[in-house]
Each structure stands twice: as C-alpha cells, then as structure tokens.
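We begin with a single chain expressed as structure tokens, specifically the form predicted on its own.
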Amino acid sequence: MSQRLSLAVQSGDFAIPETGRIAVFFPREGHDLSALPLGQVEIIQPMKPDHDVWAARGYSCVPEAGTGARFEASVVFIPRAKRLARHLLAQAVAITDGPVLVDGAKTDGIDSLLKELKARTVPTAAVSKAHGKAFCIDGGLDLSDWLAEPQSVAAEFVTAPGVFSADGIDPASEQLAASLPAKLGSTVADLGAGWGYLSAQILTRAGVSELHLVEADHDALTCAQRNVGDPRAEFHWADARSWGSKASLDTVVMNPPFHSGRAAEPALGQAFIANAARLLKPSGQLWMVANRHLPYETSLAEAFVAVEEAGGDNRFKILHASRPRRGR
C-alpha cells in the first residue's frame, strides 16, 4: 500500500510525539507504518487476521479504543464503510490531544470525508498519492454527531457500523436458516457467525447442546453476545479459516464473506470448507449458503463424500455435505 503516512511526516504535516501514545486505526496488513516509533503505537484493530498480523510484528494491538484512553496523535485509515469511516474519525478526534492523521483510498471515499471535515475545519493540505489522499485536523475537534449507535435490526438483534449486513438480516443466511433440518446435532459451529443471525435460528433447532460462534470481526462479535443470550453458545474471537475445536462437532453451518475488499475472492469461501470438514466428526455435516455463480462444489467434493444441492434460487444457494474425506 501507499506511502501517505511516510511523507505527511517528512513534509511536517503530521507530527510525531516525543513522547506519549499514537492510535493507529483499522490498519490492514499491507500498510506502511515505518514512519512511526513501535514501542509508541498501539494499534486498534478488530479484525483479527490483520490483529494478529501487527501483534507478531511487535506493535501493542487491541481490539478497541479502551473506556478513558488518550493519545498525543491518532492515525486514522478509513474503512470502506461510511459510516463507520464516520464513527472512527469521531473516536480518534475525541481521545486525541494532538494531530490526527486521515488516511484512506479515492474507492473509499476519502474524497467525499475530506469535503464534509473542511465544513467543520481546517485540514492540512492534502498528500496524494496511488489514488488516494493523507491529510490532517486537530484533536479536540467535536464530531460527536458522526458517533454511531448500535442500531435494531428486525426487533429483536442489534448490529454496528461496518459489519456484514448491519441494515438489516442477510437474504442468503435468512435462506440457509428456513432449509436447516429439524434436527442439527449435539454440537454445532457457526463460522462465520457475524452479528448472530444464523446462531439463533440454529438454536431453535432441537437437541443442540453446544453452539460455537467464530466470527474474525470484534464489532461483529460485540453484537452477536447481545443477540445471542443462551447460556449454550460459546463466542469466539477467531480467523475461521483456522479455528480449532476441543472436540469434534456433529455439525458446521456457515454462510462466508468472498470478498477481500472490492475483489471477489472465492479462496475464502474454500478455506472455510477445508476447515469445516477438519473439523467434523467422521459423520459430520455441513450446511452452507453461497451466491450461485461461486465455484464451491469442486472444493466440498475434495472435502466430503456426499455433496448435494438443497434448495437455493436464482441468487443462492443452499449445499449441504456430508462425511468428510480427513483421514480417508
């Protein structure tokens, strides 16, 4: 990625603290830090393949900003999501005692953020550079207006700014629910579990003792333990490419991102079946839902013994697998 942050520093636009903390919001893991002292930065990440990423380079990463942190200056590089841009700006803007640095691609809307701030404020000039712009505003400045507040989502769940599906519940996992069967297994894992749709459908089902959320995204996670109150779901914050379970489980339900940004990236997909079917127990089964044009059913072949297509539309898809190969 662009090295924005790199030349705000050497052209004075941004400057670093002698002493005291640095933010560093959502980077992701391409991005350029050098510019930076480490031991002075901590990194607020919720996504936990690029949180744990930086926390092997060195950096202090957490989740969140925690209750009553503050900082001498705040990086800020802004996520594809409007409103979440908006709500971070705010945050870094309200715990920041000194410059905030704006990062962010033209396909981002960096444009547009930096037309609404200069209504408010009096940014630096701007650093373009490979399609998109760095530029900086003090901290102190009030955007407590672009703070976003969870927000209801068919009564009864609440999602945030910047997760999967936050305006309302997801067509396709709404699809997966309604073709579940009556009967899912003892222990079952949601990967990918988002803010806790499908997790609560799956617990309706009878005789699910045990229920594992895996969700990447910390936000998402967040809300999925308000929607999600039985004392028989265990959440975890975790890649779900990876995700290991203490024992083998009787189902895996899942409907997975394939996008890595703009570009569609059925690898993800993939990845999630391999690790579904490590996962499974000898008779294990996997329900998932995926849009019609991904290419699935070669990968969930490679994986599993049974593989059919059980129900869909002209979008989706609903497959099921049954009997992983592990081991065969």
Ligand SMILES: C[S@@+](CC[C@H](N)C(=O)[O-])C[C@H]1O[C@@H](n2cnc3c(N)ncnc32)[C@H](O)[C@@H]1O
The other form holds:
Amino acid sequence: MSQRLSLAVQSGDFAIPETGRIAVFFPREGHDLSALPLGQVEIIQPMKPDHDVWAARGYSCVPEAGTGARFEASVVFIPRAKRLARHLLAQAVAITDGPVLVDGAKTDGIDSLLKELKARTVPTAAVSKAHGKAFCIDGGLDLSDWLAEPQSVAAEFVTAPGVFSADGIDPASEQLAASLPAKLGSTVADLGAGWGYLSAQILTRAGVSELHLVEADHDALTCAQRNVGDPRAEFHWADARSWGSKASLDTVVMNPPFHSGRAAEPALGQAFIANAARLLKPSGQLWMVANRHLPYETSLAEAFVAVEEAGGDNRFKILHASRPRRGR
Ligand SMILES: C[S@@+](CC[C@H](N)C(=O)[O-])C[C@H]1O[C@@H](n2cnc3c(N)ncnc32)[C@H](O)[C@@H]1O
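Can I get the form predicted in complex with the ligand as well, since the one above is the form predicted on its own?
What follows is the entire complex, opening with the chain shown before.
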C-alpha cells in the first residue's frame, strides 16, 4: 500500500513525538508503518486476522481504543464505511494531544472527508499519492457529533458502525434462517456470526445446547454479546478459517464473507467450508447461504460426501452439505 505516511513524516507535516504513545487506527496488512518507532505505537485493530499480523510483527495491539487512554499523536487509516470513518476520527481527536494524521484511498472517500473537515478546521496540505491522500488535523478538535451511537435494528438488536449489515437484517441470512431444519443437533457453530442475527435464529431450534459464535470483527462480536443473551452462546473473537472447537460439532451454519476489500474473494468462503468440514462430526451437517454466482460447489464436493442445493432464489442459494470427508 502507499507510503503517504512516510512522505508526511519526511516533509515534517506529521511530527513524530520523541516520547509518548502513538495510536494507529485500523492499519491493514499492507500498510507501511516503518516511519513510526515500533515501541511507541499502539495499534487499534478489531479485525482478528489483521490484528494478529501486527501482533506477530511485534506491535502492541488492542481491538478497541481503551477508555482513558491518551496519545501524543495518532494515525487513522480510513475504512470505507463513512459512519465508521467519522466515528474513528472523532475518537482519535478526543484521545490525542498532538497531531492526527488521516490517510485514505479515494475509493474509501478521503476527498469528501477532507472537504467536511475543511469546514471545521485547517488541515495541513494533503500528500497525494497512489490514488489517495494523507493530511493532519489537530488532536483536541471537537468532532463529538461524529461519534456514532449503537444503532437499533428490528427493535430487538443493536449494531455498531462499520459492522456487516449494520442497517438491518441481511436478506441472505434471513433466507438461510427460514430454510434451517427444525432440529440442528446439540452442538452448533455460526462461522462469521456478525452481530448475531443468524445465531439468535439458531437458538430457536429445539435441542441446541451449545452455540459457538465465531467472528473476526471485535465490534460485531461485542454487538452479538448484547444481541444474543443466552447462556448456551459462547463468543469467540477468532478467524473462522482456523478456529478449532474442543469437541466435534453436530452442525455448522454460516453466511460466509465473500470479500475482504472491494473485490470478491471466494477463497475466504472456501476456507470457511474447509474448516467447517474439519469441525464437524462424521455425521455432521453444514448449512450455508451464498450469492448465487459464487463458486462454492467444488470446495463443498471436496470437503463433503453429500452436497445439495436446498433452496434459494435468483440472488442466493442455500447449500446443505453432510458427512465431511476425512483424511483430506
Ligand atoms: C456475510 S457476514 C454474515 C454475518 C452474520 N452471520 C449475519 O447473518 O448477519 C460475514 C461475517 O464474517 C465476518 N468475517 C470476515 N472474515 C472473517 C474471518 N476470517 N473469520 C471470522 N469471521 C470473519 C465478517 O466480519 C462478517 O460479520
């Protein structure tokens, strides 16, 4: 990814404090943090796979900005979701005593954010490179009206800015929930559980004694903990491609993610399928929903003895697979 941060440091626009902590919001795997002294950096990254990459590189990492923490400087890598971008900026300026560097791609809305900020303060001249911009604003600026409150969905649920399907129930998950059989067995996992809609429906099925909600986005999982207040639910902040359960499961239910950036990435869902097969008992069942155009059938046939399309419409397909193959 671009070196806008390094350029802003070299030009003197972003002055790195000699001591004190620097908060870095939402860096992704390819971001270049080499201009920052590793020992001063605290990374705030709620997505587990990205969080683990930075932790493995030796950085101090947390999933969310702690209350009461203060920083001498901050860097905010702007996410695409506008409400979340504004929320992070409001958080960053509130906990930072020095400069806040804002970095983002044009496709993630950095230009409109800069325009909105110019109406409220005087940002430094922007470094423009690699289809994006970086500029600084002062910590302490009051952006409290950009802090996003949890949002109510369908009266009984709450969501947070930036989580999957924050504005309402996902129609694909709704179709999958309606297609689930009356009995799912005793031990079940929801891979990529999001803010918990599907899990709440799973818990209405008879006989479920244990439901594992596995979700990479810490913000979504925090919502799920509020939305699924049931003692049978266990919450795991984990990568569903590699998460392991203590004992084999009767059923996996999932609406897997199909992109991590802008482009479709069916490999993500394919890795979910492979892990679902590993997690299940020999008699285990997988129920999933996918956009109709996504190529999951080959992965399903490689991982399961029996695969059928169990419903859907012109947008989605409900897939049911049983009897995971062993020794793959
Ligand atoms: C299509 S959404 C489904 C969410 C939820 N089940 C629902 O029905 O609303 C997929 C979810 O997978 C999560 N996710 C993405 N990558 C993941 C990973 N590697 N491990 C676990 N969850 C992941 C996303 O954050 C998102 O919440």
